[in-house]
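A lone chain, given as structure tokens: the form predicted on its own.
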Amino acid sequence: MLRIDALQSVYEKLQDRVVITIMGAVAAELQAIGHRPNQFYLQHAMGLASSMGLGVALTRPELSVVVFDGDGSVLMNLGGLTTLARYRPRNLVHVVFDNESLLSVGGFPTATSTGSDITAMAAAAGIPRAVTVRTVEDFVAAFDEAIAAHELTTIVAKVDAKGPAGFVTDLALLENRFEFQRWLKKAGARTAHPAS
């Protein structure tokens, strides 16, 4: 499965949700599909997408939050999984694209290439719902189930180590920040997806 195919398969379901991506290929591919003001591309902060998503989920429990992360980033900040599990926001879906590679910074293999299992780590950390998927169809099904469950979920999507020609967005960091902040301020009843 290609990451961009997985992103495209759920893109229309993201329109009224808070969407936070990690840096690199995930951000570049989501923006290439189509930028929206509810999408924040967390640049220069490898390992912290789930932390930012947690903050938004806790302070805005009426909104549905989706984090698109990578295996390298999760492995860099494994404490993020235990912190997610501690607070268990019911409005957060954490998608980890696992290509067994630090693709955006040179393609070096990650620990998942030698057997480390992020789904098992998430479950052991205490995340109530954790699943691995390997096809686009299974990804869509897991994503839909996670949204419907209203329970903290980690979806590890095994994807090929292939990405875009470039790993940056053409949206300035500050522009993205202020646009996203304005969207969050306006988000309310029309975008609400109750956490319970």
Contents of the next structure:
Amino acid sequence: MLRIDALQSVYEKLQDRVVITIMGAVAAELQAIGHRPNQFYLQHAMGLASSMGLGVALTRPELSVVVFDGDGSVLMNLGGLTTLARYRPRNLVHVVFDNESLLSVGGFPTATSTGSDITAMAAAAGIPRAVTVRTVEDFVAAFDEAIAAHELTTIVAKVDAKGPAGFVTDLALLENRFEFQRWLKKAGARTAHPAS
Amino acid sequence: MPVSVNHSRLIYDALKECGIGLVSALPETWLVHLIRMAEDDPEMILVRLAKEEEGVGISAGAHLAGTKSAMLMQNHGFLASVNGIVSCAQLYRLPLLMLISHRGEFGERDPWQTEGGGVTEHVLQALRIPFAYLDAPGHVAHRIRKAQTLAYSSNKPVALLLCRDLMWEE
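Form predicted in complex with the partner chain structure, per the form predicted on its own context:
Below: every chain and molecule of the assembly, starting with the one above.
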């Protein structure tokens, strides 16, 4: 599965949700598909995208939050899985694109290439639903099930170690940050829980 | 345990006055009463962390979503959070109110706390993070309020160092 195909497959479903991504290929590919003001790209601070998602999910339970994480980032903040599990916000879907490498910095293999299993670690941390998917069809099904279950879910999507030619986009970091904040400010008024 | 309940209460009440709705924390001795006050407060979201740097991300998310927050941590936790502070809070111009117990200053008896105290202010200065000391009850409320005001007007992290003279009764 290509990550961009997985992103494309759920893109229409992201429209009214809070979307937070990690840096690198995920941010560049989601922007290539189409930037929206509800999409925030954490272009550094590896490991903290899921923590940001938790901060939004806990303070805005009426909103649906989707985090697009990666294996390299999760491995930098494994403790964060236990914090997610501890509070298990029902309005958070945690997607981890696992390409078993640090693609944007030379493609060096991460520990998931030698057997470390993020789905198993998420489950062992106490995340109530944790699944691995390997095809776009299974990814879409897992995403829909996670939303419908209305329970914290980690979906580990095994993807090819392929990405875009470049990672810098024409969206300035601060433009993205203030636009996203404004969207969140207005979001409460127009969004009932999309999951229900 | 001679951690001051009264002074912890002063700090907690000042945070409430500032409209803080979420605190993230990792326990350390000087923070026990503050954390218990947050636990007992039905209006406060308390996020217990595995490592302090997570709190930077959680505060970032909370801020963008409209909730004021504070981080409670030891200076060693601050040292463990530096990348998150730089590459999340500073890079994205996010206000961040950090209350840091300043272990390792004069009077410290625990040998393992003695290195962090000597570098905390230098690291704050290197990061260009404005900071002030909370070392007497009279200035607690207004220093916390002013720190938060600057954090929000500048969209940057600020720090308050919780000192032995305030936190410890001996």
